[in-house]
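This document starts with one chain, in the form predicted alone, laid out as structure tokens.
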Amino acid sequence: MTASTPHLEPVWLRRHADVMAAALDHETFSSAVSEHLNVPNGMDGAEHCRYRAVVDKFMNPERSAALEPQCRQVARELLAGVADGVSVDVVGGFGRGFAVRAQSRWLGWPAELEQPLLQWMEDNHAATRSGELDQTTAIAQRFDKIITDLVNARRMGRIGGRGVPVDPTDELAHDFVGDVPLLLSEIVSILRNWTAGDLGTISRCMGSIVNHLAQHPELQADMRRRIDDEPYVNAAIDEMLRIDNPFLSNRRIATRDVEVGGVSIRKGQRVYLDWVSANRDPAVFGDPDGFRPEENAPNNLVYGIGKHVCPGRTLATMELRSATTELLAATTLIEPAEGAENVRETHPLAGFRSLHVVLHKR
């Protein structure tokens, strides 16, 4: 693990290319920022390999699009909850519903877990957002106590005697790393990864790409015109995303002295990159809210990239996807609520907190 220096303030990268630069090199710029084991984002080098390697079996394309159906009809059962022409918090409500049982139902979780991981998004946030250690580290234990129960339960559910894994969940309880068996806190920390910054995240984001096409009604009409057309679909809500991306920051730690951009670090020094001004930079994208899914497509850092490119992204895109087409199915048009308060998220967090508007449903 990389030590930080403490007497150095961090450093922040906002430039599209000084972001870019350090990203992609792995060598002067480390992931191991945490004295907390993190699997495998806080991993470097070999180690990062062997650990990435076990996670992405679990989010190939293959596995994300049978997982498709799923997600469509999560979305649908949300949204026949949802009244016509009346308010509604697209992310404190159909975005974390969707988030919560779209993750439960992949990872082969009990419905009865869906409240209380509803109510713990809503109690991490609040801890990120006060900056807290003991919050944060509270929220965690409670978090990692949930994920152990069930990883225990798998584990003694195989000594029963079933042999085949029936979830993800099940089947990375009897996973292995090369030839070694992953230990229960390896364990955890992969599922911590997989549901801790998929919950939160996937609900701004359904609140980036909400408040967008609900501020244009002619986008609205163009992709329920072409619904069908997954390449348009991903590439419109990707734009959507760098536009407004709920994807705040990325940490390093510079294992040695180097100059970005101008910038000056020093080794140990701790260096944030960030995703949103990144994606905003004028001398890569002209205006910044022009929407230009192609043309942008090619510099587009919402995932991230280089070897941490996140992991989660073939599976994300297609839970926003079938969120997504889902709800234009389901309306004709989709409008700001008018006098309704929406909240952006605060520094650690981005996006919003809460986004309201009409659904007028078919």
Ligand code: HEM
Second form
Amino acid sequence: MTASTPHLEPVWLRRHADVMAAALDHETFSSAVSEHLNVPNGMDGAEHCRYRAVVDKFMNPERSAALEPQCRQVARELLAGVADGVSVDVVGGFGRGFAVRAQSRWLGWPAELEQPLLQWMEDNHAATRSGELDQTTAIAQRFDKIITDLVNARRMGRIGGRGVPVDPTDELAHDFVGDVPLLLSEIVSILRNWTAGDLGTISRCMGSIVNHLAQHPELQADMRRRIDDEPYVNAAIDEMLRIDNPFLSNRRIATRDVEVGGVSIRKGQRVYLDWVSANRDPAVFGDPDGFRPEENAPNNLVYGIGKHVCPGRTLATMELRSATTELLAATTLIEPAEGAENVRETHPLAGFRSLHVVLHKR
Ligand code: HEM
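Okay, that's the form predicted alone, but what's the structure of the form predicted in complex with protoporphyrin IX containing FE (HEM)?
Complete assembly follows, chain above in first position.
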């Protein structure tokens, strides 16, 4: 890890060109920003490549496709419990419920864990918002305990562990990096990143998507007509997320003195890549609110860029497509809930904390 320079304020890169430049210059902008083990997010160079290969195989298109029927089933179950014409919070209610159940089905985690995981996510977000490092560390430890128990059950053969993995948690619990078995601490770190990537982000993504749809009934109608057109639906979802990106930023640390977009950055200085601002940079997108999926796709940074580009993209897109199209199929119209108090997330999170809409059911 490059030692950070304590007296220097962190630099926020917000322009599209500057964020791209830093995200693609892995030598100058190191991801090793914390002393805590963070696999593979906080790794650089050859070490990052070795661990990234472990993670990538769990999220390939074939595996995501195999999981899709279960994700659709989860969305349908949740929607069946929603009455016609009432106000629903699609982030705190539907989104969170969908994210935790879809993730549990993917990883083979028991239904009893849904509540503790939702509580953990809530506390983790509160700690992140507060910026209190001690609080964040304590919450990470609480999560590690939940995950360690799950992994140990597989490592000790109480669940699976007999050659053919019974679920991805079992597979990871017996996985290798090269020829070396993964350490328990590494497995826990990988699972923590998957959970953080999945639970909070997916539910906030649902807020951005459903808000856009509720504000644009003509787009809803178009998507209902083309509900089975996967490339069209995926592109529409990516573009709604570009317009209102719920994933604010990632950190780097400069390994040398460097200048980016006229800003001098010193060796050891912390740098934030602001994906939200970059994705709304008028120099690249013109009117940032303009919905132009095809035109804007090549510059869309919702899932990052460079060696750390999100490995969960295919999985996340499948989950979001499942939830969105099931929502559209179950309704004739999604409308903003008049008078409801919708809460926006605050720094360092983005997107909605709650978003209320009325579902007019079919
Ligand atoms: C819609 C939801 C998601 C969004 C917007 C998102 C966004 C991102 C972004 C911007 C990065 C780049 C980080 C960087 O450059 O430092 C990233 C990395 C990562 N994401 Fe996601 N992500 C999402 C879902 C997921 C899911 C579902 C998973 C796993 C289950 C996941 C796991 C990861 C991991 C492990 C990394 C670090 C990769 C590395 O360092 O090589 N993400 N994500």
